[in-house]
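The form predicted alone is given below as one chain in structure tokens.
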Amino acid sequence: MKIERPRGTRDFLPDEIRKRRAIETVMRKIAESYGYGEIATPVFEHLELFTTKSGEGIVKEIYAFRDKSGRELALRPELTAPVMRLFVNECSVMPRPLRFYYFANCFRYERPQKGRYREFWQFGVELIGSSSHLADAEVISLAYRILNELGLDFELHIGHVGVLRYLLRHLEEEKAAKIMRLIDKRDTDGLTVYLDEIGAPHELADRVFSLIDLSGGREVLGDASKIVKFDTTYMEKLCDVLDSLEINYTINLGTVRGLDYYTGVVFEAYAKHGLGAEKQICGGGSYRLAHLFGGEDIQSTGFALGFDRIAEICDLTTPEKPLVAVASIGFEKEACKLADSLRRHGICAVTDVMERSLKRQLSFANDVNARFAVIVGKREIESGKYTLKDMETGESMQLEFEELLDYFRSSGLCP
């Protein structure tokens, strides 16, 4: 019987790990040069760590179970709140800020299709402690960096949840969280039917729409504090240490991010090309959700890049190693030796395991793509001098071991 894989998962052959890894070292190195280290949490955490975030209508959304002990548990959909977990549980009085970066799996059940799965991976950092302008500057171009070195055509927009919560602070709090919700959408028809729904007032209703129509320059600021009374100052320094770092961003104030904790700046970017509609690739801001874990008070920001998304449209990717094969005829345990060698100088190197004759020993090096062949048979093991085949060019040579050796070296096959 053929056992499918789980809808919405994905198998990965060498090749495309080695793409998915090269993009994972360029995130952690850069990630690493701002002074951020790593962490891991569990794949699975209580649920209620979710739902309390989120409320329970999350748990259609996720991978929720009983253990066999009847304990309600979840696959993380998500790394924000497992890190804000961790935070409270071991890192309350650590020295602030602390800087995290993670890199793991993540699972929702939802419906698949191109650029979204069941499973899939999150690159992340959070910056835990500031209420700074600086630590949203940092976090936004620490993200900016990474697309940028990854040679990814993105655009980036940054908005400020507070001005849209500012001009529906007279609505009920659970109205205007469902309109933040059909912003983050895009869904304005909707927006328009639920705003006729609840009786808003035609004012209210043009100044919503204005306001998510600004998108520009900084002069954006200008133009929304004529629609809403709002403090521009923190936005204007904002974008002050941003233009110092040059920084390309696009103010929009439509970006508004779906989910209640999120209390400032927020930030998504966008691939222009290659992905369709779901185009997003980096999603974040400045958020407080440490209280709602036991925690206390404290503003955090932070990003999620969508790896998978990346990786698609990424053309970054690392050579395949140059790979030698050892080849035997009757002396296989000379021939192991000879490999384990190899392989203490860096080398890569396979014997055959098959128990296959020279000449097929020699089309399976030619098959897997090996850039020499090394031959160890009697003339060889009596005059201590190796065969050498280049598989390219079908040249042959006999050498001794720190001939060889060297001989690797110059062809750029070990240190």
Contents of the next structure:
Amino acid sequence: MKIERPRGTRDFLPDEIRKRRAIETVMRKIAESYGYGEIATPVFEHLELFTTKSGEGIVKEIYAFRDKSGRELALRPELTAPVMRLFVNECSVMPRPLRFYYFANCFRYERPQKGRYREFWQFGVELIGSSSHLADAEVISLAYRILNELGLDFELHIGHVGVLRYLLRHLEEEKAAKIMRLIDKRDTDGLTVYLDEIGAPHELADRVFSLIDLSGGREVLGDASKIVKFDTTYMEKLCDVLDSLEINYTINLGTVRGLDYYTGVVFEAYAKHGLGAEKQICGGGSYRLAHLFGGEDIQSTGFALGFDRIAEICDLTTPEKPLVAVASIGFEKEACKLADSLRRHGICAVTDVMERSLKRQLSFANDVNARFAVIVGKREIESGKYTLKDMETGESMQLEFEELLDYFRSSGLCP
RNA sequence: GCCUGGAUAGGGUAGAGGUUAUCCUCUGGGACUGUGGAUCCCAGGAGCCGGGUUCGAAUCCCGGUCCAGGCCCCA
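Compare with the form predicted alone: the form predicted in complex with the RNA:
Every chain and every other molecule in the complex is listed next, the one we just looked at coming first.
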């Protein structure tokens, strides 16, 4: 009986993993260059952690289960809540701000489609403890640098949920939240219908629509403040920093979040091509969550990158390490020993474990793209010189062990 | 939860209610017991699962599973 992979999961072969590692390495390198330290949290948490953050409704989109003692647990569907829990549990007296990053698999029980899986990876950062525009600027620039370094063609949209919240402040909370969700989805028809349904004044509807239509450089802040009277100072200061860092962005006040704990700046990045309906590759913003998990009411800013979507459109990878195949003719033990010595010098070496003919061993070396083959047989043992065969040119030569190493050094196989 | 299209060896495919399911690739071995890539030979390996129609189903019908894509959702 053949057992298939569970729905929405993937297997990764070495080529794919090398690519993913290369991308991951860039992300780590940049996050660390900003002074962020890596953290890890459990793959499963108490279900309550996620329902507290996002509401009971998410249970149907989560891998939730009871353990043998009846505890309600869930595979993590994202990392922001676990990181905040970790902060409240372990870090509440550490010097502020805290700078953390993570790279982790997450699980959601959803219908798979392009760029969307039931097990997927997120790379993200959280900057905990600051409510300054400088924190937003840092996190946005960190995301921007990563996407840039990966050579992606993307658009960065920045908004501020406070503007719409302020405009809708006289509506009941529930209605305002629904409006935010419709705007988040960019469902203008639905929004028109809903505003009509709840009997919102035309004047309010007009202002909502003109506000979410605003999109462009920082000058739209001025236009926005004519529609809704709000203080643009915070956003102006943020733009000042981003401009000085030469970050390209679009101010889009229709970039919002449906959830209450987003308090200020929100941002998203979209891939310009290569992905279908699921083209958002980054989402972030500033939020207040710690107090929901029993900590102090503190502001944080963070983002998460959709690692799998990025891997799909990014062509970065690292080349395979050159390989030496040690072939033997009746001297398998000596071949193992030689391979072992080569490995100690940083060379990747493989030996024959199929007990095949020399011909087949070389054929295999060719199949796995070995750069060189070294032959160990009666002649080599008697003369103390190994036969080195260059698999590209086909030439071979006789070398002692030290000469062999020198040759590999000069060919760049080892330091 | 909804819609569309799919599923034949590890990968890619052909055919089609009726003898032993086609071809390419692949894997193992050999021709060739001290030198890879070529060629030839031999071997291996398949109709998603369950039910129905039928003398007979991989083929037709129903249900399920899974895949691709689109909705819903997207923390």
